[in-house]
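Only one chain is shown below, in C-alpha cells, and it's the form predicted on its own.
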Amino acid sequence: MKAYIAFTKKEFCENLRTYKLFIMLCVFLLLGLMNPITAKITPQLLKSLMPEGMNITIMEPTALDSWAQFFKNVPQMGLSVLVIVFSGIMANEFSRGTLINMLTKGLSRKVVILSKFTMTTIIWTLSYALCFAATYAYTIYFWSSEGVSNILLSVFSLWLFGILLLAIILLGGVLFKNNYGVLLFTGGFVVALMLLNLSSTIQKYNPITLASSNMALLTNNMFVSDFTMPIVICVITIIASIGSAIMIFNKKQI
C-alpha cells in the first residue's frame, strides 16, 4: 500500500508538472461555460442571419437544450480531449526509461498500473465534475429544470465510459509502448463500438449507450433499465482491460 500511494503522488506531481491536470480542467470548464450559453444564443444568431423579409418559427430554447449541448461537446470534444492528453501515460515511460530503476528496486508492476489508473481517473472525475457543475449552474439561472429527467444517470453514464476509455489507453499503452499505437487502439475499439450497435441484438448490451443515448434517457425515449446492462458490460470491460494491462505489463520487456 505504500508503494501505491508514493507511486500515485509521483503520478500527480507529473501531471502537475507537465499541465496535464491543467489541460484538462480548463478545456472542461470552458466546455461547461459553453454548453448552456451556446444553447441560449443560437436563436438569436438565427434570427440575425436570416435574409430580410424571412420569417421563420424558432423555439425559445429550454434546459433541455442546455444538456443537449452538454451531451453532445463532451463525447465529442471532451473524450477527444481526454484520450489525447492521456495517450502516453504508458508511452512516456518506455520511451524514457523512467521505470526501469524503480522497478529494479521492487515496486510491483501491478502498483504502476493501478496508481496510473486512479491518478487518471482524479483528473477525469475532477474536470467532468467541474463541467457538469458549470453546465448545471447556467442552466438553472436560464431556465427552470423542468422537463429534464434521470440527468444523475445520464451524467454518471458518460463519466463511466470516460473511465473505460482510460482503461483502454492504458491497455493499448502496455500493448503498443507509443502514443499513435493507443490513439489508433483506442480509436478502434470505438469504431468497434459504433459498429456492434449496429445489431439490435447487441446494441442493449453496448456500453456506447453511454455516451450516445444520454438525450434520449432525459427525454424518456430510453428508460432506466435500458442503461442497466451497458453499465454491466461497461464495468466488465473496465476490469477486464486493467486485469488483462496488468498481466501483459508483468511479461512486458522494459
Second form
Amino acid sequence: MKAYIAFTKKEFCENLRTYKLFIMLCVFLLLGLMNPITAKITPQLLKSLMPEGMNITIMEPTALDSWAQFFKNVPQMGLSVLVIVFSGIMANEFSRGTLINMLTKGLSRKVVILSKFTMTTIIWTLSYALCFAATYAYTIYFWSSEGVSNILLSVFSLWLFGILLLAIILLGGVLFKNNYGVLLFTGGFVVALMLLNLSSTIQKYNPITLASSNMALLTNNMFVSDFTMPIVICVITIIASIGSAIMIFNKKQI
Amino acid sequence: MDILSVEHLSKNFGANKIIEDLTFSVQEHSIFGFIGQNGAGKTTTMKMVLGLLKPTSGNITVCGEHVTYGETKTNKYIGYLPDIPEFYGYMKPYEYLKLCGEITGLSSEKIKSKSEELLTLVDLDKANKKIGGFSRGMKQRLGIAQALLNEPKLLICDEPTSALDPIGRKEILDILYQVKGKTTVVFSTHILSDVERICDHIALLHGGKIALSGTLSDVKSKHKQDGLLIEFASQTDTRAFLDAPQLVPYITNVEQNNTRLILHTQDVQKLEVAVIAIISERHLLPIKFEVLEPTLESLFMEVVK
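For comparison with the form predicted on its own, please write out the form predicted in complex with the partner chain.
Let's see the whole complex now, leading with the same chain.
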C-alpha cells in the first residue's frame, strides 16, 4: 500500500512537471468553453456570411445545440488528445529503463499498472469535469435546460468510455514497447468497436454506444435501458484489460 | 557464507546461447569482479539474478533464498546499479531517493537520514537540481546512492566505470571500496585495472562459461609467468651475459630487444640463482632485473584467445 501511494505520487509529480496535467486541463477547458459559444454564434456567423439579399431561416440555437457540440467535440478531439498524451505512459519507462531501478527495489509490477491507471483516471476525470462544468455553466446561462433529458447519465457514459480507453492504453503499453504501437492498438480497438456496431445484435452491447449515442439519450430517442448493457460490457472490458495488462507485465522480460 | 550462488545457469535468446552451464558463488563481504568482453553475457547474468530475465535453465539463490522470475522476494537483499542508470529527469536527487525509500518501505526518518548520508558519500549533497541536468558521472554516483539506500546485503554494479573519465572512475571505485565492510559487492567490468585495484575475488566469463575464477592472488599465482626480465647498459654486456653456458639448462626461450632480454624458463627460482651467479662472476651490472608477474591482462588474453 505504501509503495502504491509512493508510486502514485511519483505519477502525479511526473504529469505535473512534464506538463501533461496542464495540457489536459487547458485543452478540456477550451473545449468546454467552445461548445456553448459555437452553438450560440453559429447562426450569426452563417447570417454574416450570406450574400446580401439572400435569406434563409435558421432556427434559434437551444441548449441541445450546445450539448450536441459537447458530445461531438469531446469524443473526437478530447479523446484523441487523451490517447496521444498518455500513449507513452509505459513506453517511456521501458525505452529509458527507468522502471529497472524501481522494480529491483522490490516495487511490485501490479502496483506500476494500478498507480498509472489511478493517476490517468484522476487526470481524465478532472479535465472532463472542467470541460463539463464550463459547458454546463454557459449553457444554462444562455438558454434554459428545457428539453434536455438524462444529461448526467449521458455525461457519465462518455466519462466511462474515456476510462476504457485508458485501460486499453495501459494494455497496449505492456504489449508494445513504443508509443506508436500503443496508438495503433488503441486506434485499432476503437475502429474494431465501430465495425462491430454494424451488426445490430452486437450494437446493443457495444461500449462505443457510450461515446456515440449520447445525443440520442438526451433527446429521448434512446432510453436509459439501452445504455445498461454497454455500461456493463464497458466495465467488464476495463477490468479485463487491466487484469491482463498486469498478468502480461508480470511475465515480461525487462 | 555464500551471499549469491549460481548453479548450472543457462540462457538462450532464440538459438543464440549466451550463458551455458554457468556456476559460481560469491562470499559475504568480498568484492567480486565479474570480468568479460563486451557481449560475454555479464549483464544477462546480472539481470537473471535480479529476476528481470528468465533463465532457460539453472538455479540462482540470494542469501539462501531462491530467485524467481518476475516478482522476486530476493530483491530486498539486493541493491542494483544498471550499466546506464536512468532516473526520472524531472526529479531532484532527494526526491528520487525518497521515492526509492518509500517503495522499499523505509520509515520517513530513516529515508531522510539515509539520503543525507548517501548523498554526502557520493558527493551529491549540494547538487540540488533536477537529475535531467546531471552528467554521466553524477548519474552513476546517484545510481550507487539509490542502490545502497536499503542497506543491501549484496550490491550488484553493472560496468559502473566503463563510461567515465579517470577521475569519475576513481571516485566510483573509492566509494565501492568504502562500502566493502558493510555489503558484498559484485561488479562486472572489462576494465582490468579497476579489478586489480579493488577486487579480492574474480571470475572471468568467456563463451558463456567461467573460464577462470578464485581470489585475485590465487589466480595470479596459478598462472605464474615463466619469465625473468634483465636489461644491461650496453650490447657488450648483453653478449657477455648470453655467452654464459650455465644458462643453457634452464632457458626454454629468449626474447631479445636491444639490451633487454626476457628469459623464459620452467623454473624461475633456479634460473634466478643461475643469473645472479653469472652476473656476479662476470661483473656484469644489469640496470634492470625483474621477475615477470602475470598481469590480469595477460591472463585475459590467454583465456580469450
